[in-house]
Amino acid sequence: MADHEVDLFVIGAGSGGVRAARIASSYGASVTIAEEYRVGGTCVIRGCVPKKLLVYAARFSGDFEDAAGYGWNVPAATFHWPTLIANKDREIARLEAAYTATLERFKVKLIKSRAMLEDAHTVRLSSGERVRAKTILIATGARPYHGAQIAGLDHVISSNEAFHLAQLPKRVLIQGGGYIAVEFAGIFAGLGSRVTLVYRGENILRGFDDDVREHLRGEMQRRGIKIITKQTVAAVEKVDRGYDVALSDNRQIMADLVMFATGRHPNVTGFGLEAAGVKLAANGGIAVDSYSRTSVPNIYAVGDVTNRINLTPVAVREGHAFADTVFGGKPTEVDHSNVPTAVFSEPELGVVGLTEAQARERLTKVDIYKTSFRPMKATLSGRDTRVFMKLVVDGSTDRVAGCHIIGPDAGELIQLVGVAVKMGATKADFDATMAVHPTAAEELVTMREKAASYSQAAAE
């Protein structure tokens, strides 16, 4: 027998779970949410929020250097890692408290406990208490995945531990080529570490536009980051001088910190999915339909645990749509197309829509517009850097199918461009928009000359 019953039980108090819980409660549902670690989930506690704070910190070194060209005489700057981490921890604690207060304000019962599914309607807590739920939502996120077992893997950290290092390491080796690897490479390099990035593929940021990948790699290398591709870490040995890292080509690299950012796997084990009859998808996440419903009619899943698009705003949208559908009487499907995203590398990257390669596969005609230029700020600072922008256009309809930006505030720019792309704006609409001068963004509406044009008919 259950100790009590609720309309909705949410497992996981991350961004998606918290949004779903409070919206469901606002519709009058009785809601309980369980979280075994900290309220806020990956994004708030050990992901995008603390990472962005570290990104800001890393950029100051470049700002100090650039100031000289503008007449500022800045004394030699020093950096104190423990101060940054302490201040970051205070901010994360404040955000966690804010999330907790939101749940209280919406009368959601929070239980700090691991939750296990005993069947499709029963949840057992670590205290032994059982809760009967009409509907269950799984929002357990994902966890770091280190890949193949190698000698010395116990010496390797993930991004989770990187936020709690006692000191800034002088030499850092990062394995990986995605968001997290590229971002932390920029963070450590900006704060003064010597960084080596090792990636098994041809180039960093697999899945992004090829021009973007090449441009960002060049920018990172100009900032002193050593990038080694087509190799993997074969072994890590602790020695007196740090860690002796062996690569797959037998190269040896010394490091004070070895971090793996080789992906994250959905958290689908250890809490009773099998007992409840919930099936997994081929992508390793929980299988769901367009309304986030699993193979069990009263159990739903949102966010990274479904391994659809693993971004915090997507989890939030899925959580809200779930609550609208199940408790608000407003069936809502989430549109996962044209989701804008940013990589907070140095320089920053923002993208929305199709890459050039994807467009050539899916569209009958493709027009490409792109430009690369020295940003105005660099003319006096003397910094060796270039902005890159690219528009991918459906040549049959003139609709802008993709936009790719590398440069300062690319994340801010792509959010606004994402609105236009989502609305179906055409290249003619971009061209008809008056430029804001002098800005980098004006290039988005002044690109007139095609860099390339492809058609399936011509190819055949």
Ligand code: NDP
Second form
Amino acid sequence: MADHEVDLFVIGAGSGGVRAARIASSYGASVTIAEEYRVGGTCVIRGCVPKKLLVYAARFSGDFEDAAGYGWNVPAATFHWPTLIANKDREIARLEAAYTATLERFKVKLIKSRAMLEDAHTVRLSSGERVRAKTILIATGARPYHGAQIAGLDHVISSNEAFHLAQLPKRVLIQGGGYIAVEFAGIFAGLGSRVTLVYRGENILRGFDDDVREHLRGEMQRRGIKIITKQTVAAVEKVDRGYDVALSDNRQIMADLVMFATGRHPNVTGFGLEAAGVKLAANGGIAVDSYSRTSVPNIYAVGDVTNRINLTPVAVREGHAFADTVFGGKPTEVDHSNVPTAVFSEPELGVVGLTEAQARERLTKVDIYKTSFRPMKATLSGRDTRVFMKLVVDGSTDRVAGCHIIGPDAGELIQLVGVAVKMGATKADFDATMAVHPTAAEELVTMREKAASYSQAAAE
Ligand code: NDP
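Here we have the form predicted on its own; I need the corresponding form predicted together with the ligand.
Now the complete complex, all chains and molecules, led by this one.
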């Protein structure tokens, strides 16, 4: 027997779960949401938000250096990690309280507890209380995955712990070549740590455009980050002064902090998915259809637990679409195409649409435009850095199929380019747009010469 009944029970109060809960409630549904950790989920508590605050902190060192060329005499700056962490923690607590208040305002009942599915309609809380729900939404997110078992793995931290270090490590070794590895490499380097990044493949950021990967690697190296490719961490040993890290080629590197950013796995175990009959997809996430419905008709799943595109705005959109579909009488599918994304590396990377390689695979005719230039600010600062921009154009329709930017504010730029690409803007539309001068972004509308042109016929 259930202790009470609701229209919707949401498991997980992260970005996707919270959005779904409040929209469903606004349609008149009775909603309960269970969260075993902190309200806000990965993005707010130990992801996007605290990460961006650390990125801001890290960039000041470059700004202080750059200021000299503009006439500023900046006395040797010092940095105090505990201040940054305490201020960041205060901001995260404020945001968590704001999320909680939003749930209250929308009359969503929040239960701070782990939730277990007993069957397709029954959820048991850690208090033993049972809730019967007409619809259940799983929004349990994902968690860091450390890869193969190696000696000394218990000395290794993930990004979760990186946000709470007692002090800034002098020497940091990061394994991984994806978003988190690249972002934290920039954070620690900017704050003054000596950073080594170890990646198993040929080049960092697999899946991104090859020119982008090459350019960003060069920029990171110029900022003092040591990048070792085609190697993995084989063992980590605690020694007197830090950690002795052995790589697969037997090289040894000393570090004060070893962090792995080797991907994240969907949280699909330990809360009764099998009991409810929910099936998983081949990629380890919960299998869902285009309305986020699982193999059990009254159970839905959104966000990282479905392992589709693991980005906060995507989870939010999926949660909103779920609520519209199930409680708002507006069946809504989420369009997962042309999702713009940014990597908050130093310098920043912004991307939307196809890479050159993807375009050459999928389109019959492809035109490539690209440029690399010294940003104006670097002329007086003397900083050795270059901005990179690339447009991938469908040669048959003239539509811009992809845009790739490395440079200051690339994340901000790609948000707007994303609108144009989503609308189907052509290269001619870009060309017809008047430049804003002097900006870096004006290059996006002034690239006239093709860097390359491919057609199926030519490739054969
Ligand atoms: P990613 O999947 O982006 O990168 C994982 C990296 O670890 C890859 O370079 C991968 O190599 C490597 N790797 C995987 N397994 C092993 C292993 N066993 N040994 C050695 N290396 C390994 O995951 P992240 O952890 O960086 O981030 C998780 C997700 O979170 C991202 O994909 C993204 O969706 C999201 N995110 C988004 C951010 C943003 O929007 N700015 C910021 C941070 C995270 P290989 O390439 O060879 O597979």
